[in-house]
Each structure stands twice: as structure tokens, then as C-alpha cells.
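There is one chain below, alone, in C-alpha cells, taken in the form predicted alone.
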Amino acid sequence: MKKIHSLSRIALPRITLCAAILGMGLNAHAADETIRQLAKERGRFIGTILNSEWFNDDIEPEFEEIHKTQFNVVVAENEMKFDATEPNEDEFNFEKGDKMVKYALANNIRVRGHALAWHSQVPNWVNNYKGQKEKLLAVLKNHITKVVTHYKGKVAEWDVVNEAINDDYNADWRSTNSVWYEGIGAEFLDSAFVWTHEADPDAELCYNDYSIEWGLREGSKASFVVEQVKRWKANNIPITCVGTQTHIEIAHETTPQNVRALAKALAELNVTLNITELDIGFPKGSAGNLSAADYAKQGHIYRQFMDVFLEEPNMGEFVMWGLTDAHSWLDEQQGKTEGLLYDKQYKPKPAYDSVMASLKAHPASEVKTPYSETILNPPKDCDAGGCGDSTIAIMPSAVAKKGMSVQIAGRTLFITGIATEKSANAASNAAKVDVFDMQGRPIYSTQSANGAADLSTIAEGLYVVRVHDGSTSIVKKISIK
């Protein structure tokens, strides 16, 4: 599905963030009660895109404020696809992707990468190599390796292959209008997963597609996905998740249970199912004629999806393809309208209430998560604005008690100020040193000796280091070279 859109600017009445959350009297939510908060408590990630207007600084201020307040996972609408990141052969443009990653790090938001190998939104220069298998393999490997390496430790999950199944319901791959399949064959899918894993062994790797929410009947896309996952797992292809896009209409009331069945089938294969691009639209001609009952019905379907999401232990992400109806691809490209949680004036709709109601109805103690504690709660008290800079300043609150500071030089971490409150006999100047990758996974622990810790066994890259000295801990991003 091509998701490029350019909505004409809509003159919207401005409302405050408080009013947006409270719903201007139509929705009663406490100021500190957000989707993000309840999702975090339940070990899940709920989010939406950053759309192209945001990337181009052409968006209302309400958008970003609501986005970072309400959600804890994000994906770029178009800005990390092949044509955006490699517009010319071996010339990469990471400017907009970097903008999103910086925003996500600053706001402790998980990042999805979308998408590495897809038949659509491929730059024209790739088509110069149609039919040249070895060249196309080299092109795809180079693209995946450089993009994933650039975002290693920052992007938690990649849509490695996107929409590769045909629409003929004959249980096979898309063999036409795909430069990758036509030039390489089905092996491009396996290779894409292997290359992505090589570039970032810690990233979660998804196959993502539409219409796999229609059920597991014979000949369906969903059944084909399950069989392919079985093959990938049997052949040690590093797939960890499947994404169901789930662009549906208001009439599709039974679809949530199809998603539940797919989740259960994938759970048997130890694979996560994520809802990656949800919108529940009304027929486009109904705009302006929708009743309270219509919006309540939309909310009811959102509630069903959220219930399934929270009840199936191998579901981790719930991502909607847009935040507000003011900026949605539905009107231009899908013949649908008003499919999101917020209306065109940034007021939360009954769909928002339904999502919140489902979260509250599923106590955190009863919701299982597919994620480890270090993924759910990575180190977060360091300044995301200087990501990648080994001289980044430590948060002042982290060092105020004892004046502790750390600096990296080569492969040695130097720590000062840790003996301030120790006895004269504590000559070793010791502190506990923990090193995490950029997703918060612990990779190394040691004790400092005489104010220094040897990090020579750690591979090059960006990390977060935490130094703990008695009751004081400080955290800092470091770059090991």
C-alpha cells in the first residue's frame, strides 16, 4: 500500500493540550491518565505514526504534545522507506529518520523501523537492475546493512519484509510488480532477515502485511504467513514477529477475533503478533452525516481490538496509522474517512474512551508481556539530545549528591567523586558499573578499580553506562570506538 499523502492545510481551531486530553467536556479523563501510562503499566507499547507533515514542520502544535503524552511507540509514515533513505545508489539520507529517533529518545518512546524490503516506494534507480539477480542482491544487502547499522540500538524493531504476499488468495508470494521477486525470487525474503539480523542482532524482526486479519481459512494470507513462519523458524531464519496492518472499515465487527486466532497460531511458534497500522474508517461519503451511534460503534470495535491485544500474551505493540482525522491517508487513498482516535479538531473520540476503558478493565497484574524488564524499563535519565556524543553531559540531578562524574577515553571509563563519603581505607575507589545497549538490555557489568573500569571487551557502538556508588547512581551515554 502506498501511504504518501499530502493533505491540504486545514484551518483548525486551536485547543490546549488539557482540553485535547479532557475532550472539551465530552470525555472525562484525569489529567495524569493517559494511554501511554496505562500501556507502560501493562508491559505493552501503544502508539502511532509521525506523519509527513510533522517531519516537514507543517503540523499543528497540538499534534506533538498529544503524541508524546499519549503514546510510547512510534513509526515513520514514509521517511524511513527505501526511496527516502537511499534516493540515489549508495547515497543515504538519514536526516528525517534521525529527527524521529532523536524525538523518540528524548521522550522515552520505542521506535519501529518501516520498511526495508518492499515492492513499493523503491527509487527508480533500482529498476535499472531489473533481472540482474546478483546486482539486486547486492543492492538490497547494501541498503539493509547501512540503514540498520546506522540505527543500531535505536530502532527496536524492523518491518524487514513488507507486503510480499499476492492478493490472489492462492497462497503464494507477489510475483509481479516486485523488482525484488522478479529479479531475485523468493530467496530475497530469507536474505533480508539474515542481513538485518547481522546488522543488529538485538532488533526484533517482523514480516508485515495487510489482509492477514481476515482469518485463517484455507488459501488466506494469514494461513500462508503462518506456514512461512514455520518454514523460517525451521530453517533458523531470524524472524521474531509478524505485523498485521489491519486497515478496516466500520462494518468489520468480527475482525478482532480473527486477530486473536492469528495471535494464538503464532504463539505456538514463539513469534509475537503486533497490530502495526490500525485504522477503522467510515465510508467516505458518510463524512458530515455520522451520528453518536456511529462513533460509538467505531469505539466498540477499537475496544474489541484492545481487549484481544491485552489478553493475548504474545502481542506487544498496538500501532495506529495516524493520530488525528485531520491528517490521515484514508481520505485521499482509501475511500474511507475518520478512522482514528482524535477528530479533526484534536478532540478524543469515543474510540479513545474505548481504548482507555479496555486498558482499565485489564489490571496490570493480569496482563502478560512478551518483553523483558530491560526492554520495558531501559535507562532513561540521560540526555537524549546528544545521542552519539561521548561527551554528553550527565543529568544534573544524577550528580548533585556527591559530585560524581564519568568520562570515556578509548575503552576505559574514568569515574571521579565516588570516594567523597568513603573512609580513608576505601582506597580502591570502587563502584558498580553496568553497561546497557540503547534498548536497555544489560550487556556487561564490572567493578571499577581506582576510579576506572575496563570496557575493552565491549564491541564498538553506542551504549548507556550506569555507575552505582552506594545510594547514588548516574547514567550517561557513551560511544566506544
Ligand code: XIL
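Keep in mind that what you see is a predicted model, and the values were worked out from it rather than measured. For clarity, a rigid core is taken as the largest C-alpha set superposing within 1.5 Å between two forms. Residue numbers count along the first chain shown, from 1. What changes on going to the form predicted together with the named molecule:
The Cα shift for Gly451 between these two forms, taken after rigid core superposition, is 2 angstroms or larger.
A movement of the C-alpha atom of Ala409 reaching 2 angstroms or beyond is seen between these two forms when the two forms are aligned on their rigid core.
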The other form holds:
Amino acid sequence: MKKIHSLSRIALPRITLCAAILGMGLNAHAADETIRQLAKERGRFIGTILNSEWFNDDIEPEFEEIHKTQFNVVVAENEMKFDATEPNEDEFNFEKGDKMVKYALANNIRVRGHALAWHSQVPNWVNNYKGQKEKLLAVLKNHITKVVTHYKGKVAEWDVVNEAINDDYNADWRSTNSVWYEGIGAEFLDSAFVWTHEADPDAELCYNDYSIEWGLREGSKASFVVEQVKRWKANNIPITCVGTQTHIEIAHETTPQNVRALAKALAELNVTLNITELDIGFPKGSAGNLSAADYAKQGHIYRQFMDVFLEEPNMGEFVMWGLTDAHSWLDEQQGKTEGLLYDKQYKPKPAYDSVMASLKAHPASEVKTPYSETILNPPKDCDAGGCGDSTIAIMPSAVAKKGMSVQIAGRTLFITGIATEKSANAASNAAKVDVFDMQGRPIYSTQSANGAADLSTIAEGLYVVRVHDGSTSIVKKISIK
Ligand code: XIL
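One more: the block was the form predicted alone; return the form predicted together with the named molecule.
Full assembly next; the chain just shown is listed first.
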């Protein structure tokens, strides 16, 4: 049942609620300044989960409004896990995952898939095969192949293996309470990466774990991860990223710098580091007694994480495990509370302002992206439902930012106002030109030279052209005659 009582329950003055919906902090900035906008300009993805309540239509309307306004990457809290997607052997249920993908496509949000091989949230029928190596290999392969194939091209990145390392930091694999490790051995990890890659060669593939933000000391979990990544790379196992969950507490002030050190170690191996499940909780007992200074401290730690994220060139995604303190696993399962950017009334906390302040302190021209242009601005796949919003194409709001403009004359597209200081292309005054049909399907791409692009090979008709110069894009309808 959809919650429609939020206005009366929250009883906020109308003006405050509007501000909350727009995601404005107390020092309200222009309505169009959102985390997602600043993230996109910087070639990065910042986001959060869709809580299980969203999937069940049991969440306040503010949730989705803020979610799609503020964020450009999304993860399902539980709905893509093994027990959700294959509740009975070889019977798959993609209903909820599909709901998220549809929402993400309609709102241009990147999707992380979480998680394929994990010892937790495994359905009972798998446990019936405990210790049967061949059977478990077949079960895992079938699961990965069918799930990843189903979402091929729609899920940009998978947590292929989640939490496979021991809890007690003795630098080894988790050897108990893991049906996969106990039945198959450590080779289940290597196989999982290979099978995922076979099913979707374009997806990024992560190893994801907790407590790897605790530092690269000898024998630490983080050092173990780095050693394994070295081994995987040396053996051509297709890993492209590591996820550090980063469920931390307000007392963990040094963790941002630990994350920086891990990013640097992984950069040497050509692997991206993502923050995948950040929350910075207070002890549960402190609920109701927190001061402005407590929230400022939380904001300070969020800010340091965001600084590290933006300063390390091999970091790509910054994902929080929840949007509002009203819906968080911290209270329900962790004995912690209030770890997120928005409070229980959907009001942005000082942590929100800190994240924005960090983004603004790191101008787009100084932030490197680990992603290619196609990943940052994926062409719309209309067959997959990506054109539900009529595509970039026919939007009358095709706006030229920072003075860029395009004009068609005959078969030549003339571009003025290409960025001069930022882009690598600036020297040649070049920009990437993508042409789409009116349904939003990509039909032609080229590079402009000296402010012009030749479109002579394109048939007569109406099209949409997108010009991107590394920092700015313009989208415009054109007629080729
Ligand atoms: C948690 C969910 O938030 C809960 O709703 C669920 O009951 C248990 O799992 N690490 C992970 C996530 O990789 O999948 C976990 O999510 C949080 C810890």
C-alpha cells in the first residue's frame, strides 16, 4: 500500500517541505544545484539504494522525488540478491529488479547490480547441496549466467563477489558459513568473475567487502584484497573494480585517508575503487540527544570521504546505503542510527551541505573520471525502454550551456563555443558529435574538426544531435536535407 500520509505525519511547514523535496540545504542554493548535477559534471556517479520499502510501494512520496533529483547511480537494497532473483531452483523472479531498471532508465540513473556470489541471503534450496562441489558450481554458473544475461546492457556494474573474506582479519577467505567456499573452495570467486564477464563483457565487475576501509596494515583485510586483485589481474580474471562498503561510525575519523591509500594501491593495478554502502552512524542510544556539533562532525567525515573520492582519479562511484534516516538498516539491524544525508523528515542534514561543499570545492576541470564518454553519456537503448521519456532528442529544453551553440548548414554542422581550457580536445577545437533518430537511437558518431562536423553520409530527415566537448554538452533537433 502506498504511503500517502506523509505530509500530515511529517507536519512540516509547506515551504520547508518544498525545500526538502528539492534537496536544498538550510542555506538553500539555486534549485538546480543538486548532487547529481555536480557529480555528472565531474564524470562521477553519486547515489544510494532503493530501499525495499520503495519496491513494495510502501514509502513516502518524497523518497523517490529526492532520489531521482539528487542521485545518478542506484542499487537495490535486497531485490537483486540470490534469494530474491532465484527463490526456487532455476525459477527466476526479475519483477522487482526490472522495476528498478525501468525507473533508472527513465531517469538516466546508472545501475549497480548487487550481488551475485555472497554467502548471505542465499535461498534454502542452495544449502541442500552443501559440500557438493560440481552441483554448486553448476548452480552458481546458472544463476550468474541467467541473471547477468537478463540485465545485460542495463546493469552497468556487478558486485560479482560480496564479503568473501574472513571477519577476523586473519588474511584469508571466509571459510565458515559460506556454502560457496565450503563446497567449492576459493575457485568459486575466480569462476564467478569469468562467468559474469562471459554473460556481459561490457559490465564492470567488482569485488565488494566491508572493513576494507580500515587500512592497508600487514595482515589487514584491505591488504588481502590488494593481494588477491594482483593475483586476479596476473591470471586474467576480469575484475575491474573493488567496492569498499564503508559502514562506519562517527568515531572512525581516519577512515577517509585509509580509503585514499587503498585507491592509490588499486590505481597501480588499474582497478577502480568505489565506495559502495557508506553510512556514518551514531550509537543507537544517542538518538534524540545529538547536538549541532555531532551533526557537524558527521558532516565533516562525509566531506572528507567526498574530498578523497573526487581527488583520486580511479574512484568512480560514491554510494550511500540509504537516503533518509527514516529507512535505514542501521536502526533495524546494526545498533546504530542517523547515518545518512537526510533526516527522518527528509530534511537535508549538515552532511548534505558538506557533500555539496566538497563537490563545489573540486571544480569539474580538476576532477578526473575513470569512465569513457559512452559510459558517462550512454546512448539510449529504445528497445530496452530507455526512450520512455521521449529521449534527449525532442526535448525543447535543448540548452546550450556556457555559450556553446550548433547550427546546420547543408550537410555540415557548425559548432561554436567549444571549451577552450578544459578538454583534451581543446587544442584542436574538437568535440564529439552523436546523431540520434527521433526515437533516440544512436545512428552516427563523429568528431568535429575546427568547429565543423561532416554529416554528409546521413539520409535526409529529422534528427537530434548531441555535441560534447569534454565538459559541456548541447542537444539540438536538426533537419538534414
Ligand atoms: C542489508 C539490507 O540493508 C537489509 O535490508 C538486509 O536485511 C540485510 O542486508 N552489506 C551488504 C548489503 O552487502 O547487502 C547489506 O544490506 C548491508 C551490508
